[in-house]
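Read the single chain below, which is given as structure tokens and is the form predicted alone.
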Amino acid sequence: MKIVVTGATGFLGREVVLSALRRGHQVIALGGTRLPVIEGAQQALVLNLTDEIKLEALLLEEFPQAIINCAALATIDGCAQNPESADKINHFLPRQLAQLAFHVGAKIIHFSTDMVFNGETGRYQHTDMPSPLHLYGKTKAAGEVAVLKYGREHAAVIRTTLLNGNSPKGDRGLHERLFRDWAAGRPTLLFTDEIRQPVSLTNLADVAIELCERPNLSGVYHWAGADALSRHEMGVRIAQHFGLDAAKFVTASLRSSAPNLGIRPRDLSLQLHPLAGKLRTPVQAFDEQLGELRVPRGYEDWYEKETGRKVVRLLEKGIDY
């Protein structure tokens, strides 16, 4: 199968390319400011998505199987300072990737956000209505009726949550975001009211390609790990992972505590039926997704002086050379 992938150099569209690989297909990946380097891909290119005629013309011309649409401008702050690119990348993008999708008979994948929904209740269902707090959650919501509109039997929604994984730099993860604080002697303020349910970044890149294998399944979907956590509670169970003091490194705190408290929803739990009893791919527990973590790039020193343990890390090509 042939698989365009937008957004193939952020954290989640890069998995989402390394999984099709994985899966034996070919894959075009875009980036839309640098060039994904991606060892495997069919053809890596860098191409401004808000282009409309340019993206026009590569989608009919190459004529894919499946298109994943993993570009996003994924921040609640960088929403609210750019409106006018929230709306071109959240929602009109998807829009023109569906139409183009239905018109050349491939299945497209767009991902959307728990932060559609304003958190009052949690345990949201695939049906619920979505009622977002901030720009951010209006645009991918608006971004998910234009997918189903026009990629109609085509296309598939996936909700998705906090993303638990390794990325190359070491700076995107949840895990690297908390070692950057710990390492600068900064112990980190999480909440023990506000409740997430954290997925596995390779796990969800292969639901994604999954769906894409599986022309059956349209719609919306949820799809996160198996446990809904509050953040505090993510903090220690990651520090004491690594052999980490959590008390030394992670602070309880209440949402009341907050600023912006207005913006943050509480409790964004999912339901993850029907999806969850439809796929090969498992839904994995917290504990699961701790075994796939490593120490973060450029934190080999530190953690070696804090815990007495030695990181031994092999070189990947297209990160290290």
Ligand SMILES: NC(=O)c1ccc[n+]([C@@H]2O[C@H](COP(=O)([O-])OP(=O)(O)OC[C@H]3O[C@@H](n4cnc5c(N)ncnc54)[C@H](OP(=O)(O)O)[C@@H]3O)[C@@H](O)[C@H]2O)c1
Given for the second form:
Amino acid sequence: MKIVVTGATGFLGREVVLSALRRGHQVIALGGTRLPVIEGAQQALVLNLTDEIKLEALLLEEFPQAIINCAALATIDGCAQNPESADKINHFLPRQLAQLAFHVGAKIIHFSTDMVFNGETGRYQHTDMPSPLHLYGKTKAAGEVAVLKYGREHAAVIRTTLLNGNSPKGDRGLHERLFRDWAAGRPTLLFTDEIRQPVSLTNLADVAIELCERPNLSGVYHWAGADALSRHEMGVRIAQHFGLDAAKFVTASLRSSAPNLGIRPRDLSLQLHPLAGKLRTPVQAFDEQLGELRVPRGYEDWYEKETGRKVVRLLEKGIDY
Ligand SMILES: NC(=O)c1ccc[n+]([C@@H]2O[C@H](COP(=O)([O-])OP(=O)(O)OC[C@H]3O[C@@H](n4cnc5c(N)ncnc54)[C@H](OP(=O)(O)O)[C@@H]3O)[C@@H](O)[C@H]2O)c1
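Previous: the form predicted alone; requested now: the form predicted together with the ligand:
To see the whole picture, the full complex is given below, headed by that same chain.
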């Protein structure tokens, strides 16, 4: 299958390209400002996706069977600082991609976020009404509606959550951000009363590709890991997994004790029915996700000194990730 992946230089997009290649698909990988460097991708291009004319020309030229949209302005702060771009990239771009997908008869898979909910109740079902607290969630919720409206039976939206995995530079994953504090000698303050349901990056990428391969699955779906955990529990289990002293590196805290918390949803746990029952890709428990994590690039020496364990260093080549 010929698949166009947008946002292929991003944390998730890169992994989606790798998953597609592993499963024998032909991939056109699009970066926004950087060229995706991924061995095996049939084409890698830089394209500003807000250039509607160039985007249309590319898709009409390539006529892909699937488009996976991983391009986004994917942070709360980034959207607040640049509301116009947030609307363009998180709302209007998905709409145009869905229109073009419908036109060329391609499946469109679009990633959305648990941040479309306000976090008051948790255990959200895929049929629950979005209730976003900030612009990021609002623009992502608008993007979902546009994709489903214009992509129709060709469209699947995956609402997902905190990504747990390894990034090429060792700076994006859940554990990688903790290592940054720990190696700097800072224990991390983590809330015991804020709940998320982290998902494995590779597992989520596999879900996107399986959805391309299963044309009968369309609509809004939730995908995450099996376990809803407090941020504190995640930190403790990550430290323990790496043989680090959790009592030294993780400090329990309450949301009420953080004066500058801003607006943050409290409980974004998701119910994974009905997608979990339909896919061959399994839902992964947090313990299984931990098994995939590496000591982040750049922290090997610190880690070896701290634990006495030896780290196997990987080659710096795209396909190794
Ligand atoms: N990260 C998470 O924990 C998380 C949690 C829940 C949901 N999600 C969702 O998952 C998806 C991917 O998130 P991510 O964390 O992988 O994002 P990311 O790492 O920030 O990547 C964003 C990608 O979008 C591209 N992009 C942005 N503006 C563009 C433009 N105008 N033209 C072309 N490309 C553009 C960027 O390209 P360049 O960098 O080359 O400019 C980059 O490849 C998003 O839909 C996000 O809402 C993420």
